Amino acid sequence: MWNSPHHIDLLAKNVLFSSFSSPPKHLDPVISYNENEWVFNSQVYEPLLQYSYFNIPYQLEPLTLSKMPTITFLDSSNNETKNSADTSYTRYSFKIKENIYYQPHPAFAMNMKGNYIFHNLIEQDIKKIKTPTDFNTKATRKLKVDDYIYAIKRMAIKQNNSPILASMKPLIIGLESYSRKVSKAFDLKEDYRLKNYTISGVKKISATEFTILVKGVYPQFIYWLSMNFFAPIPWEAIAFYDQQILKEKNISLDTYPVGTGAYLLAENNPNKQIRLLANPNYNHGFYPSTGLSKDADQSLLDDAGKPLPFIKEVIYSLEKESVPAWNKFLQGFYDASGVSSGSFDQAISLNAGNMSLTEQMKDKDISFISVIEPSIFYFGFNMADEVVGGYSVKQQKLRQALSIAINYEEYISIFLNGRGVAAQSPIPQGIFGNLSGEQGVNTFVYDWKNNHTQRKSIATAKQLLAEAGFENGIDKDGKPLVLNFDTPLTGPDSKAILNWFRKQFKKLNIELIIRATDYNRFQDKVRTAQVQMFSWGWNADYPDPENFLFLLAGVNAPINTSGAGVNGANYDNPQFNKMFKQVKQMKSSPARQQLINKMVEIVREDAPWAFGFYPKELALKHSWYKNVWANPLANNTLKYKKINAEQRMQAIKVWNKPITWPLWLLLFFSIFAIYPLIKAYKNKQQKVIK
């Protein structure tokens, strides 16, 4: 097949085909936050639960754990009380299944003496070694309780730069003081060593067995055990890993991760591709059988109770333009795709609001899936910058000014062709907390007028710049108001975006100046506070608002966490800090979700964030990729999935037939003009001879 950017014998096996146009930086689950790692690790990696794929709301079952955790209040004698007034701490216990098993790896090769094989390499070793699946031999252990208590170990390491280690500090006894003490000189050549220490609230009961013990009520906890934070981590791997030769190949726990879920990491060429094979010893997961809607598709219950994974391998091929992937799909070698602005057209038609797929779409037998996701994009002032940042009165209204200016409704319109929502606080629309029609609105950037949002005008900006200090964008000092926009848009496809973000501060006679950089550059200068403003967004990590709010406690701003903190913009009120501390601590109530109006209303007057917009997505799938379902929370749900790659191959033959007449014309065509010239130059040798 000529045009194919696959090979052709991979066409034809159960291989699933997708893309990423950002590389991810970190696969160690300590450190990995953002979306394009999570996609890799939740394959590899199992925390203790997961989210049910089919149940709408979202709802929590056990992954590894043979039921859910039993929870029980103490009180200060760590006797067992009912009385959450009483209530000094919560203890989580937990038993996790038997007979988990992790992928193969050299770190567990042992030879008949017991001694570990790979964890003295020399060069002469690792020769023809590129990545770990080179080595000769490979082997496995069982899951144990030690490994996931020795990942809570691993963040506490201050110097793992672990983004939740704030969070989980005042939470779980004995973290903090176990951090200090071991943080304090600490040498990660000797990660592994851990293992030798403890921490008084996490104690392990049986082989099977142990407890987390957390101060207070935090009911928020449990949904912190889905995340590949709490994943286990075999101190074998941190051993391997911290061999120095190894090192030097960039092979390590962030390049290549070491778990026991359905796949493993087999290739991480972040220029090129990346590469999943099914984990061989995963034999402790099966398709729901419950769950689903009766609403929905019945037919994604054909595999109930069948042994996961059914796609055996995964091949993700580096797209930085949107165009070529989209055409890719178009020919069938992706199996799905998102929709970008430029194929939109394309791709879906609207009918009075409704979204429906072309003809072309549905020649192509070619499906779609929508869903409001649980998440935000904003833009973000630094707080700690000495122009746009600060809470002087003369501050906000800079900020303000900036927030009605940059439209939001503009931009989703022209770039999101109307795939989104303008955002009035940090709280996302079906999250706890979000308000909606008029008691919803921002107020500092919104009127309400006729029953919906109005954005207040340019001249109201304008007179707020003017109250900031900066009449008609000059400053006290009669200069140009310059500011700095850093963002990771970098490709072709981003030409535009920057453009319409330079029109918006055009509009107060504001000079943007654009500093454009990778994706992983730009989140160190995110979280090293080198930035002035910038845009970023955030997945929901559980359906809960705390974990929006989060985003602007201080306890998490990087300037107060040496750069682990997921508080990009620096935000710091002592109010809305102390706010945050009870709402942490509280079940979803009315008086939860009045003192949570009173956090946003401070948010909304300090503005750290001119709050952008709730997404909407739409992904497109071939017939043949099967069992997919839209659970914006659920981030391991490859191993349910499944490809018909007979199907596959015959679409492909069919959409990829080779136009050959072009070349047999131009043949005849170059045979046509060159004759004339033989003929000539035989005659003419013919006349020589003679």
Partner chain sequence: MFAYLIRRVLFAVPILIGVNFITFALFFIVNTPDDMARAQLGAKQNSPELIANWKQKHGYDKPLFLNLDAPSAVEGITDTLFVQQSIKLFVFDFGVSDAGRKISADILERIGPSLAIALPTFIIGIITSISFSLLIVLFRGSTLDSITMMIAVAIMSISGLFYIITGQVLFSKILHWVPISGFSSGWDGFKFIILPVAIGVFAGLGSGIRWYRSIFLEEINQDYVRTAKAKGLSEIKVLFKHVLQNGMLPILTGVVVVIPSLFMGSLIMESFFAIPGLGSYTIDAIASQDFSIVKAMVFLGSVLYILGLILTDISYTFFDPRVRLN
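Any chance you could show the form predicted together with the partner chain after that form predicted alone?
Just the single chain follows, nothing else.
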């Protein structure tokens, strides 16, 4: 085996091989807000709650908590109340598990006198140190509720640039004023423990209990608590990492997290590889025994109740290009792989709408898992634009016509190989509020025929276009309609995609001008409402319809927020806005569903988006990779997974036999070529002599 990109010895061990395509920029949990960072962070840090592995619809369960938080509603004078009308505050009470310990780390190491050994490092101490694991002495400490409170305090420090501070400030009582005070004091002295001020709404009750007071009713708050922003941070780590000589070596909390999770980050070389090791102090996680639906593969529960984690080491290698990563997966050097559109046909064949593996994959005993992601990609119209915007019936009709013309079913089949579902509303499947079947059809774009949706004909679209005042793509002054589409698209596929968009508009005899820009410029144009049409996407932060409907709320339109909002279409419908306010505060219930249905119907008629599609994630895995289940919201699932290294080694050996005959052939020919050369030279010499 000449072509192994890994050490051959490691392939035979209980080591998982994976890849990352862009290096994580921030691993500090208070900043990190990127999926490619959470892949690592979530294995190390443990917030209070997690998504349960198998449950669909998505459901939260305690992680470091001993039970789910208790929720109490309080009125304006802090008395408990049952009546939601007078609720002024909501109190969340938490009780964490006993005996959870941090990973071994030099920051905790103390000498006999009880002083921290490594908090005052000098040059000599760290000559040979490349990562925190290289320190010879490491120690641990028990998890305290103070660490959770400390994390919230750190989030409040403006200088830390926490992305959720702005949304948390109005929510958590006292956070705003604390943030002001502590941010001012932050530069003055090094108060590592942040003991000087307290947040009035966050209270420590005992060594294992604390409460958070939240303003009003905001049921989605609990989802935030499952994110790494609320993961515990030991103050010792901050004190340890705040040493200049460590920063010089790129060792900081932003590069080496310290947590209680199933894994610890042993090596972080963003240029080459990132390595996780099982945390030896981890003792509180067990494989789940419930939640798996009946029609799923029941062998997933074989390990129920066993202590986690199974895999001892994970090596993530940098793979910027999808092509080599895919080939290495086929050769067995990666245990799992996503499927890019370039490699799709090779792996999957579509059969009556169902995906099945191709023969080549079946031969290798590869299997796949797929799940519709809680995300949406949409084609937005700028409602503030003179041509495509506006709320009059005529203007609605123009957008409806275009929504019919942009055939996303075709897009999905050409560019995504069926890895997506054409969207009927802003709310993706799997999220409360999404309706399936006939109930969920967007009747402005689709008909319901023979038990499935059918896009309305181009003739209908042309009719709508004429009613909108652009008969056959010509306006009333006889000028052809020309529309602009802004896109940050680059890369190998972009030409085909952009041509495809032009084709869609051509169907209505509309000229589409593509304005390709880089991503920065694109964002800038959306923010300043300079785009006419654009396509963009949104990933759910949490599985609640509010997280999607707010993309269309008037309060989030860039024109209303001087560029800060996420509602790039600048959609601002008073009726919708009013209902959005209500939906935001409700718990999921039939009443909420009804309200959402009304909102969705309004949006469909106004058509500020052509709804685009919900992407489907598809992953392939080798037969030796076990306990794999797709849960797009749970990030800390590495601990459940398992490897059969022996089986892997055997497969790789068979698949990667070098083909050597061309080498011998080459050698043979080179030797053969020497003889005539020598002969020719001799001839030449003789000629010269003559």
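Take the two forms, superpose them, and find the largest set of C-alpha atoms that agree within 1.5 Å; that set is the rigid core. Positions refer to the first chain, counted from 1. Remember, it's a predicted structure, so these values are computed and weren't measured experimentally.
Once the cores line up, the CA of residue 665 ends up 2 angstroms or more apart between these two forms. Residue 272 is not among the residues whose C-alpha shifts by 2 Å or more between these two forms once the rigid core is aligned; its shift stays under 2 Å. Once you line up the core between these two forms, the Cα of residue 500 ends up 2 Å or more from where it was.
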